[in-house]
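A lone chain, given as structure tokens: the form predicted alone.
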Amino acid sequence: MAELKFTQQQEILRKAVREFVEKEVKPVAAKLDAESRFPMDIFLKMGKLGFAGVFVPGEYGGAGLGMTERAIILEELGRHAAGLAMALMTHHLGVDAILSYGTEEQKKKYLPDLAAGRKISGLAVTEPTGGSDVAGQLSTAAHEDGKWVINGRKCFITNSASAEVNVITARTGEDAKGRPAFSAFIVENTAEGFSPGREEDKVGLRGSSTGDLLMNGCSVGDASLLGGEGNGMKMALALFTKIGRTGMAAIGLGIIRACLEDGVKFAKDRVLYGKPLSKLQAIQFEIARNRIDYEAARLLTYNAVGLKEGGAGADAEIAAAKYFATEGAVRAAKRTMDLMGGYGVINEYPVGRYMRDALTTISCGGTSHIMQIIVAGQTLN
């Protein structure tokens, strides 16, 4: 297998993102976590640098780059603020929904502000009936007097309190085989009958808002229908794979690297028994395992992203990357806490946040159980 290498332009991008994160994000990361606050001011700066519209073509105000560049941004951001990376990842879900399935009028109306970070987007599919059971959605949308009227409740929705442009799925009837048919709609936060509901107090990823979206006779025009009637399920599943799971793999990768780098620094600086902790073989084993998890997750993630970007289905490869990177982040955080001893459980150090963030990534974009089912299904076929 050839060595994974990035282009010169991609390395320049990585350096620019890293410098931004070190300067603007790292100093406030602990505060964002403690306050469970989404930083709109930082998001606006990210928009000006092209992060919000990284894969959006220039004609709609984006940076015109690709999915690999997006993964680089999310990894670097996840290194210090996985919650903020989660907010950006979810914003990309709404952006790509409009870019990939919208009409020309919808693209021109919404993408310039979204790509510039002036407005925030998101995708709302999950309901109390389940996230993995996409067909179990109970929200409905009925066409009445030239408008769509949406009723229902979405839960565990990232960017719930901050998104101004929401892509929402709802049941609109039945298909030819009598199964539920779903459609997607662009719903602005000013729409009649729409409101954000309760916000959740999450274990990790606290730099993003997560909560309910409520549609009580929410009325939107025909121009809000996205991708044609009855295509909402297909659209959501495609977005989960292309944007959601690749993004979560990149964020998990960033957390692993944070644990690796912080663990190495601590082991070199901490003196025990008259010598640096890094001289102890048991500690070297922990560092080695973190390095191995990082390298494996890196190869899985960027290979899967590259396959998808090249036009392959890559569902199993993406599921494997998401599974390994997020589970690996939990392992890396646990190892790092172990090697730090008492310091590992003191909030002055960020490793506790890494652990909480890592644990929270597992349920995002499809649980580890679902990822294994996808991999097993394709393997058995």
Ligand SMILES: Cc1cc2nc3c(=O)[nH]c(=O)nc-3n(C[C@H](O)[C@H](O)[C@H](O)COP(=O)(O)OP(=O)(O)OC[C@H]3O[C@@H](n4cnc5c(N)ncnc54)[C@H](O)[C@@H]3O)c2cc1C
Given for the second form:
Amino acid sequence: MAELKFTQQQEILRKAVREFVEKEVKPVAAKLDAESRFPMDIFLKMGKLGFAGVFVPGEYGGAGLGMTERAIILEELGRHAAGLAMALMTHHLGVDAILSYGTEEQKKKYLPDLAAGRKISGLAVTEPTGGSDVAGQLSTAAHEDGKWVINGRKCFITNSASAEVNVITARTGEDAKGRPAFSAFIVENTAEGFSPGREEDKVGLRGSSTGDLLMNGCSVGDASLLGGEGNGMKMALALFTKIGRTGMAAIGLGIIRACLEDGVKFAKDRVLYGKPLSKLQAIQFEIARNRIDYEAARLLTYNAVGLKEGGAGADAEIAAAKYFATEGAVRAAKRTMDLMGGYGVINEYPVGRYMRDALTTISCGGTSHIMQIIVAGQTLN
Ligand SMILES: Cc1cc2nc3c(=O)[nH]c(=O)nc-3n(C[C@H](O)[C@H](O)[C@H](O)COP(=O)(O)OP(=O)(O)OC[C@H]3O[C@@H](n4cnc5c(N)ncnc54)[C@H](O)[C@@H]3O)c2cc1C
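Cool, the form predicted alone is there; where's the form predicted together with the named molecule?
Every component of the complex follows; first up is the chain already shown.
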């Protein structure tokens, strides 16, 4: 097996993203967290740099790069502001829904604004009946007088307050075996009967907004149906894997790196018994474990992204990467808090935020239990 190696262009991209994040994002990351605020101004800047449409072909206004480049951007953003990375990650869910399943007309209508970051997108599937039980969605869409009328409530939806172009799934009947059939719709935030609902006050990832979407007799035209009637479930599951879980793995990776780098700095700066903390072997073990989690999460994440991009199914590899990187982020944050002693719980340091962000990544895009079920299922088969 060859060593994981990035191309020269990918290394240049990483450097450019890192410089942007350190200059524009790092200085405000703590404030965004404290205020639980999604920064539209920074998102617009990210759009201008090509982050919002990184994998969108140039003909639709995107950067024309791929999923590895997307993961690099999310890792670098996640290093300092996992909440903002979450908002971008979810924007990509809506963007890829339209890019991969949209008609030419839908792509031309929506992608240029979304790729430039002038408009924000998202994918709304989860309902109060349970996110893991995807087929338990109760929202309905009925075809009446040449229009689709959608009724229902989505919850825990990232970018709920800011997305102008929402991709929403709803039940549209039954399949040939009598099971619920779902379809996806592009719903603009100006659609009749559509409104964002309550916003959640989250433990972490607070640089992104999360909340309800309410469809109360929401009426959209035939041109809003995305990917054909009855294909909504298949599309949502494919997007969760290709975009959602790879993205969460990259964000988890960024958080682990934050814990590793901050832990090393603290251990070298802090003097105890007349010498740097880093001289204590117990502290070296914490650093080593963070390094090992980072290296392993990095290999799993970029390997899974590369496999998927190469055309493989990679469901288990992506689930493993998502599981390991997000759980690894929690472990790394705990170790860094531990090695910092009392300073680890002082909010002047960002490590408490890393822990809250890491904990919040676990359920996004499918919980750790669900990731293990996917890995076990494929392994046992
Ligand atoms: C910050 C944040 C952002 C999100 N953004 C979006 C978004 O943009 N769009 C969207 O559609 N959704 C979004 N979600 C929803 C997310 O996908 C769900 O929270 C997740 O799928 C879990 O669903 P749930 O919260 O309803 O938990 P539940 O499904 O109720 O699960 C509860 C517990 O049961 C366990 N469990 C469930 N089923 C099984 C099983 N079969 N075997 C073993 N254990 C099981 C779970 O692992 C969990 O521990 C977001 C969630 C969060 C927290």
